[in-house]
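Just one chain is shown here, as structure tokens, and it is the form predicted alone.
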Amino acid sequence: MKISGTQIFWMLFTLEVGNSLLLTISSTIRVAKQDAWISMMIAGIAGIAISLLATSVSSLYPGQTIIEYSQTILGKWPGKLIMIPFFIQWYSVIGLIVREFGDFIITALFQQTPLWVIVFTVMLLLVLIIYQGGIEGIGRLSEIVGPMVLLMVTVLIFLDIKDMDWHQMLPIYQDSGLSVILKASYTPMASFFGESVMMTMFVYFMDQPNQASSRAMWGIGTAVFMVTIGTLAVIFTFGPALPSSLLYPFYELSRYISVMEFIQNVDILIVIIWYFSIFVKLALYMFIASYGTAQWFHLKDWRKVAWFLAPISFIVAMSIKNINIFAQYYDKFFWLPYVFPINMIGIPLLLLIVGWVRKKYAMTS
């Protein structure tokens, strides 16, 4: 299994552009208000540093994925035990954006539709493409959705500036201040752009891994700009009041347009967008979780594992009473204080130096 640069990039574009204009703005505005954009910046810079730190730490040992060289450079036990944080996160993950996914379809198109059988038939088809592609299908499916998901985005925003007025925006980072922006900026950056330290995985498969720090920030980058305009259309359409009120401003947005009285009902958009969005992150944590687990137990046949993580995700996405309340609690108490720190910058920071100076001390002696 092997993947190019241009799939990188548009791996990790559709992987956040999606989730994050759905999901972030709201929260963003209710603490920022009007400068939400510049929190949203700060955070892309965040997620762009933090796939540098990936790729860096990876490029040290091109061969191997994490699962691997955090066994070469700690020794195998010290190794194993510090891949158990990511083994908690991808198998927790996964149930959870399941369910929202399933929630959201169900409240925009099938109303009379179980629950279920939107979970199960999701859960069946990510299978099928674990099992038949892998990381190289995953790839080629982001080669082709990928720049979909940007031309419809672009459209959206395009067909909505009739009803935006930039003096919304106003005043900027008076009523806020640098404290509150920074703060603002750590749910977008924790929950979603610093998701690049998947890199620490990928440039194990790529053909040519010298290319993967400047593929990974331009995906980076690029998802942060679309996710800034994408911020300020909402800003600009609605004011800093009433999105911090709405759950999903951005798709508010989109039933907001009208042109004409002729071009309407665009939401559908929104819905396609997130589902290759949230289809492609779904495929990759599937294809983490399989392919690590096989790597740290020595299994032979790494697609078998799916079949496994499958009814895992399945029923934890179906116990969860409301999802609202559950997605809160699982950021508040899981996601930012633990998985950030720890997974996204203090476990690949350490192996970073460690595997540094080991190659240096090797180097001299």
Contents of the next structure:
Amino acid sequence: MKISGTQIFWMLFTLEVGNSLLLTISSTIRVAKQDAWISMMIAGIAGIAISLLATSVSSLYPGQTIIEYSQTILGKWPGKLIMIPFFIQWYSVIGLIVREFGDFIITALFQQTPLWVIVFTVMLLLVLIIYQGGIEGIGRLSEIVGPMVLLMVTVLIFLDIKDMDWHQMLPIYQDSGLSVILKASYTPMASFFGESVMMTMFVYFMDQPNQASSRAMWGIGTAVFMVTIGTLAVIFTFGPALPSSLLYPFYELSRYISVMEFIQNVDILIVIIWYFSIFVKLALYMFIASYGTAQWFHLKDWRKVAWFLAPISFIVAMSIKNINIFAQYYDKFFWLPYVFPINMIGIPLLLLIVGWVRKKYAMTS
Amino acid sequence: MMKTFRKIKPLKKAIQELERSSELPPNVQDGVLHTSLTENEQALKQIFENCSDIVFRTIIINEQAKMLLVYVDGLVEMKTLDQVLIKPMMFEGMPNGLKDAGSVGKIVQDRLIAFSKVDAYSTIHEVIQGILKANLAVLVEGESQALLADIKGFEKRSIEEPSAELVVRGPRDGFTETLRVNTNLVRRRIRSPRLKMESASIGDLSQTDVVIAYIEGIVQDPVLEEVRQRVLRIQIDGVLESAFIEEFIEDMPFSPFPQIQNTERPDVVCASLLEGKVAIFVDNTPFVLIAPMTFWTGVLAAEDYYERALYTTFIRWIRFVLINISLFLPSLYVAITTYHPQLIPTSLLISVAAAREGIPFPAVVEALMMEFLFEGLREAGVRLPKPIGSAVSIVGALVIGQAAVEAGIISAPMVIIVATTGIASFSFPRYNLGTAYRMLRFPMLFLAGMLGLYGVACGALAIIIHLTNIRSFGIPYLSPIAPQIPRGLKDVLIRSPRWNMTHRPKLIVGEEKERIPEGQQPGPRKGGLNE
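Switch from the form predicted alone, shown above, to the form predicted in complex with the partner chain and output its structure.
Then the entire complex follows, led off by the chain already shown.
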């Protein structure tokens, strides 16, 4: 299994754009009002920094994934133990994303379809892609889905231009100030752009690992650009007050479109393409969780882990009572205080410093 | 990706035993020819017992040497046999008698048989094989060797226009059932010693000739080696068509998508060879296999390269759209009318609803019925004898197009949908990829009927996942789209002018990656010719 630099680019782009556009705009605008786009950019820069951190720690030992090099750097048991937070993150987040997605599909498309049907079909497809393709298959899938997402967002924004009023973004910076903007950037930074920490697993699979950091930066950079533009479009169209009360403001934006009285209701298209992009994200999580678990336990066939992971995620997704409240709690009490500082910054930084010192020490002695 | 070799199946053993017991009678158990002609004749006659098409002809030359000719009636060229061999031998014989040369066989081979290709064999097995492969066997008294002369002369079909892949502009010769004719058609187009043609015979009973053709230096060696291995390990009793080979060597046997291309056109084979692909010729069929195949070869027609580049790009895009229509249109119609009517503009919705009023079935049942009937009509149209064939289309048009709608069983929009889908599915330049899409339409309809647009999206995603993961002899099926190769897009999304396609497909080609030198874009001479 080898993936190319182009595939890294599209993987990270698809991973970031779909979810961020749909789920973060609302909460960011709630805090930062019309300056939300600045928050998005700050979050994006942080995301690029995290991806740089992740690729540079991985390039210390390019022949290993984070599961392995954490043991090389810290020793066997400390290295294994330090991975546990990652497993908690991976195992819980798949179910959560599926659930969030299932709820969105039901609100957008159906009234009476039971939730389990949707969660179940997604799980089936995930097992299919893990079994048929692995990371290579996911990379190729994102090479098809990524351009579709890019095209969709661009076309959507273009079709909406006539409803936009750029005065809505004024005054810039005056109402909020730096602290508020930074505060607003925390959620998208932590929950989405920070996910580029996945690169710690991907560099190992690249055919040219030296491309990793540049391609990852391009991928996230493009994603940030699209999300910032999307946030601006939402602000231009709805103003700073309305979007914070909408559940999916970018989706609402697509329902605004009406060209020549014929191209209407294109919101269905955004649902489907968003589905594809979420699927890429889920598949990536599924892959690193299965592969990581197999490496951690020294299992031979990592694909079989998917059979164990899928039911767990299914149960996680189904056992949540109210996803909106739960997701807020999850973000507030688990992701923001623990996952972001520990998994995305703390552990990679620790590994980088210790690994670097070790290498230096090994060279001099 | 290479699968491990499977163990030799018990079938092979059974066939071998059967072969051994029937071919060699007790008196020739050792399998070597005797010096006595009578004994050899007896053995051969015993082996060819009840084979009425085998001719045994004895001639005596100059009262000195006795000879036996054995051949299959009809497979050898009788006229040549009579005039070039039998007549001179019987009337003129050996002018100097036998005195000056030692071996009769040597004299016969060197002086008497006036054919270009004559070889001597000493085992009875080789002689039998030679006779069955349309050679003339000559046995001489006192010789423990037999001569096999190649005078194939069976009836063959003349070269005609291929019926499955038609072009407006382009060569009109198509392959025939004769292997040599087919390889000649290719050799005539690529006159290079680097065009190699390795031959093998496959099938324990049929002994079918198979030729693996490639251009040395352009082909990718691992791919060639993989093709060779997969072809040579086939154990089968008979090969009647190239599909027999295809089924044994493809990567994913249960995928609906074909992973090996087949064609009747020599120009397509040559173009593929020049891109670094490998062609597999099989005797007795006009269909030549080409491997590795990518998805796009199923969408690109031979004519794309003979028409103007701009026009071809336009047609290609129409084809891409039609391909998607042939897969998605019925399921989209069902999903939208059943689950998401708000997506249709109101005026259109009213007319669709009005047309559907009084139809007793839900849309999905209606669509399944119609699609089923359409496939039935198509099958009937292909299978029926030609004079009756036109009746099918009339019945189909009248019964389904009009009567069913008037009777209120089928709604008119559904007829439009199914007809459009049908036309779209005919737009595939290569038949075998179209069949995959025709088949996948039905699961998509089920998904649309159960889960609406979400079901269609799931189905589409499953198809994309599958397509991105198929490989054909190690080459990803969707390349150069996924994995993306920017240079390759010049021949997929658009058809770049020939002088601009400077490189062969990156993943397929082996060494010589450059096809033509750059900078050959034509244009008027600066300053004009007449100034």
